[in-house]
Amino acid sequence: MKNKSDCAMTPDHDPAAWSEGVDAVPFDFGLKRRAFVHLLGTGLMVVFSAPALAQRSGGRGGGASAPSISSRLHFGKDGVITVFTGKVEGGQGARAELTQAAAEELRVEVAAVRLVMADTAQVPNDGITAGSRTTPFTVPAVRQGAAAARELLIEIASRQWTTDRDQLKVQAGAVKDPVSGRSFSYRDLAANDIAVRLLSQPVNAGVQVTPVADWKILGKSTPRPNRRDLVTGAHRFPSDLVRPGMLYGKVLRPPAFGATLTGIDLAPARAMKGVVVVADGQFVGVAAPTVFQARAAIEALAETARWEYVSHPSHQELYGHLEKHAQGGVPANPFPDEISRARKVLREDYHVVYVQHAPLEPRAALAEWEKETLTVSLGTQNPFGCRSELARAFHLAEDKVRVVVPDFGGGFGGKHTGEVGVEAARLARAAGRPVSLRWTRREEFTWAYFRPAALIRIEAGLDETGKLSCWHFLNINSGGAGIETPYQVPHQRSRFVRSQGPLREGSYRALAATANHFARECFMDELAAAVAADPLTFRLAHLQEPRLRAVLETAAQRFGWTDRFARKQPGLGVGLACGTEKGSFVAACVEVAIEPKENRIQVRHICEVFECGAILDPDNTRSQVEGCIIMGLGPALQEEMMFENGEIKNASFQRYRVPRFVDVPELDIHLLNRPDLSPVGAGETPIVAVAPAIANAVFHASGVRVRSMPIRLPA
């Protein structure tokens, strides 16, 4: 029974699902029978699957299939060099550590390459930004389009010199004829019939990249391409586009989750000059010149709605609700004999709340129509997914669609769905004019979806000699993700259970590897404590996989654990927890101080070892690592989200506390570089360490154990 889970196929588990773990909101604007007759025209209808389609459709502004050189990078008769990805920039890296990764295998500078990020009108579908999968996937196939279009350049240069390629290497984005001195660059490239058509050959897999110890430009610290558009305020955010004549917008929500609209009267709105009024179902929204007068008309419109509710649960009785909703039931340890015979077993549960992704720009879209073809901009991080949605809901075919993502600001797993450019594009449509729709704080903390709350149960028992002998953990609700537990035991299982949330739920960064880690690493504390062992040594006494010792062993190790361990001072405590997720490891040491009068943790000092492969760029890798341990404080000591009545109580940054300056404490980041492993992504993992070392940390100061996050001490 070794290393086994009872996990479904979840998106945790399946890399090509990542969008079906959120709660989508099911738009349908109808099909009148003119816009059906333009969908399938004239002729045979063939209907695919899904799967089918994916499997058929390649090439920019494809499916997932290899795309061909030309698809990847466009050679200009002036020199530049234009690269094209489908992935997003939220703020993660992705622009440059692209850039690095085309230039590096061209051989020029970073300077000379262009990047045109997430428009699906010019891009191949390079999948949805998530799930730390940029760099392990997309570097690498822009990697393997720029070498071949670097063994193209050679190859032509040989043809028209009649010169053994083998003598021949690029160089500053040339190939040089080493005897007579003739060079032959990417813009001679463009030029070039032949070129041209070989530029449109799919890209061999085979293609040979630059290896490690080669490296010029990755590996390197790169700043981010379009930075100077960023400090001056040249760069347009999807919160800040305009366009001519463009119309402001406003949707009526509900005041209660659940809730739907019995009556409303247009009347009052419509009345009001310039406005447009949209009633589509249970969709109601406007349309104004000025965001005040949208604001204006939907208050209006609200002051007349009339509302059906229904019971919805508050966050008080989460954990029960979840329990009771289990799909299946609540399983049995599987391991009743083990537990028997265990010289010592211990059995707890662990709850993790829900939270919000609390981007620094809420959701925002700008849509346009022109006849039957739609074009919306917005802040995604699932370009080609939110294309598919907005094809649905107004029954186009998809190259009827364009969508557009200018670098926005933060996604962290919350922009997977196009909602707000779903609802831009209905009151645009009705407008007949462009429509910005831009939501408000309240309206993301509200509408937008939560990081799933989670009810973990884990029992374990430990033989004569303080060993691990089994190991049964189960998730209910938040997903599978990080859920195996890398500690040698001989019977274990590890098991999701789905549950009905009462809440949206969907991604977050790291998905629920943060509640799984949480709760196994503060378990593993519990367990140490239970046969009077040091938590490190504990740990290490389970532990074989040698990636994850050496990030624990080094993090302890900076951090002085043994001694700081050891040395007992009132209101001051450490702790330490360790984990892999999505490929890479981590492992924190942290230290805590307990103010007694306030009752309040004070997290004073991080001490963070991660391990992604091979660097791509340090400074970035960094910033990842530092964001998450910042992020991570959130939810481990302050964020909720509080409901009740189908009501959020705190949809604000006044009531809703996300980390402030005043909360970093000293930091202690080491990366781990391993050159001789494959990169894969750091923006996720380094978050999963940080909730469970700080709960241990205050147990060591307060001699109380919290199995909750947010972790509060009882007043």
Contents of the next structure:
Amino acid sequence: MKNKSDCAMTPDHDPAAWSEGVDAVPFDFGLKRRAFVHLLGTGLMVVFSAPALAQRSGGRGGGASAPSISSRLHFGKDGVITVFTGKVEGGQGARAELTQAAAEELRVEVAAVRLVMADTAQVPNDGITAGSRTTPFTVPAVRQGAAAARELLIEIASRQWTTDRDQLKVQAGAVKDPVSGRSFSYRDLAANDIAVRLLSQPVNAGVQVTPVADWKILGKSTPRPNRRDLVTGAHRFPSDLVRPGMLYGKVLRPPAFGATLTGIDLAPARAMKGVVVVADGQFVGVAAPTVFQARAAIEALAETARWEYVSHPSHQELYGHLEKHAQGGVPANPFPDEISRARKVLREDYHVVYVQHAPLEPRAALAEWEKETLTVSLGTQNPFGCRSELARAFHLAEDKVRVVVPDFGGGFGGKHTGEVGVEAARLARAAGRPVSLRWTRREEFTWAYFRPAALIRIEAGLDETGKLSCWHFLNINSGGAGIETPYQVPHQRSRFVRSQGPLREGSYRALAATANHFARECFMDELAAAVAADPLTFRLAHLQEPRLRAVLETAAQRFGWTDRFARKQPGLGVGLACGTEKGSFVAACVEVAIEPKENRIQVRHICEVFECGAILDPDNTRSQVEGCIIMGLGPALQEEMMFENGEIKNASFQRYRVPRFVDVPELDIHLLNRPDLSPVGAGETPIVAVAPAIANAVFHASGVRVRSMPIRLPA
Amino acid sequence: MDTTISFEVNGELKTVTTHPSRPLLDVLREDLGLTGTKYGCGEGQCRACTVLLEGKAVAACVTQIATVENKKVRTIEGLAGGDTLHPVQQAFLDGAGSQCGYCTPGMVMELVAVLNASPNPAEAEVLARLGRHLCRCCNYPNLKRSIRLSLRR
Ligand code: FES
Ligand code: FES
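Taking the form predicted on its own as the starting point, write out the structure of the form predicted in complex with the partner chain.
Every chain and every other molecule in the complex is listed next, the one we just looked at coming first.
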């Protein structure tokens, strides 16, 4: 993975400045590769030349923002207002939020705005939907575009009526002349030649957006605009798309990671009725009238396939492997003098396993060719990135590729890539018909990228007053998000060291901030214990950032921390953790119970306080925080990808358990609203405090320090 | 080999000629165009594919088409009466039961089955039934709210 240093918030406005690396699948379906074809037995035997080596590249979320008002908004002569954005909706609420943003500035009802999302043929490139960037960057971009249109409406009306523009105000989508009673609406704008010309002007970055105090729509809860279609089943998710004559695709997967196809007999599958078989380099797939037939064809192919295997480390050897392959070696502590002077020195390793996002809708794509132009509709967080990925794979110009992203069934950082689209497009090209390819759950668990595993090593010194004197923090392999300590330490260094993770790696909700917070916040508890301090007092003694102090103090107070920590009850424990990432602040206090029989950890109560500046939509923010916390309970307590000999051993929901209703503890969520501060995203940071607070509570309950995620006590 | 199977879907008689061991889920989605029922795992673990078979909730992904011969199936598409939503759908709408909404049809159908079987079930019993369903958005608090709203209607 080239760029995992998922920096917190870039001050600039350029989506390209931010990037989050994902291990890419290097497809190449250009025309000039060589495959040696042999006839063998009854069928056609294809023997391939040298194996395509997996290649890793950093992803980019980039692209310029909307240059003109008309690329952001369209006013129909029928009165319909359409707003365009390159952002996607995967359940996080961007559709409602961006609709709100436009409606607020246009001074119209939410229902008057139609939002077109993520169709590369229609929308401006707002970059990848990731890194909690919609709220701090795209909301302002949409607001500015809409505000510019509103100002234009006033401008044109004031010119036509020769009225002073300061006397004019937009209300309910129109300007009214207070004197004559005339009115001029967005519908009129569409019919006005001067307006049409002015709409093609760039959005003036200095345009006045509505101050928080005057918000009528932003700051209030707005339900999902398409919620009705979600409860009736009418909404078409990417895996629901159908076209006349469409076939269903399926791809032959290697039996193990890194295995190379050396030979295959295509004949049995070719003999099946209605089945199209494609063999192109290492890619072998089929398209058939039903999924059932496609599967049968793939099974027939799999029986004849011959593979060459490579050795692959297992999950048991993971941390040794990561340490051994640390790029440039494992760096030494740069503060040897401080360490030798310290009154006490602590040093610990923390481990975080690989996990999967497992969105409920697995990757799915529909590909359609029309001569040399390609349209792919798929569930992805990165529409423009997928367009490039497709263009590269098929050696097409980008303007020959259109990517459309219908609202899809969950991403969580797991859908930054378009491999399913490339595969569908390859099959569709061979079939000469549209092809829908829908990954199975097993494929999703195995071939989607994973949240990287981490080996984290921390060494810190305490002085005679019980305060931190030096701090050295190393994250091997998983990334630099949230790596800097928010605590005051005179000598400190935190760094991310790349390694060669054995699995395909990429982003995940909050990415490495979860692992880094887990290690740091658990270690802070160990340090507090080393000087016999209350973990809350110890943290506050090292904290200056007022926003972080505020969430921590509020959480502790709501939870009744001081009493509950002091009052030890058998089998019960409390723990806390806090942190900051992507401009927002979080603190959590939890209570756990240890079931004496199996030593199982039960999380009983989570109190979390979260602050992300001004809250744009209270209900959705709360839903995101709740969802994030509960999702985080999975990797905190039970989720772990097991692999051996290049094979995932638990690629199913039966063997990879994710949170269900019964796992939901009592939740006390408190959002600190700061209308005086710019809004930032809320769908990621709430996850980071969950796991360390649990591990600390487990220690409080049992006296055992668990330094790995998932947090488990020996039975 | 293919066989011809007739069954009722949302009150209409349907006849398909297909392989008898194809999942009901595939037939609904591919042959009958009823894509409201979702695939989440294909092995009975997530219940995104829940439909009513003779009024009972079943996972359509592990129900072979041959077993529904002459039976009645109801899917999410057959729930609302024209513009009027079924009370459970309305409760999910009012309770913000959907984040991405991919789990919604399965959850709604399960709840409809529970309420059909007993009009006043205990909440714990209902949650136990819904406990088989996965929501990866982990929208469980809003789902609980939607369930409570359904029970009150
Ligand atoms: S798709 Fe049927 S239970 Fe998951
Ligand atoms: S709302 Fe997304 S899976 Fe439940």
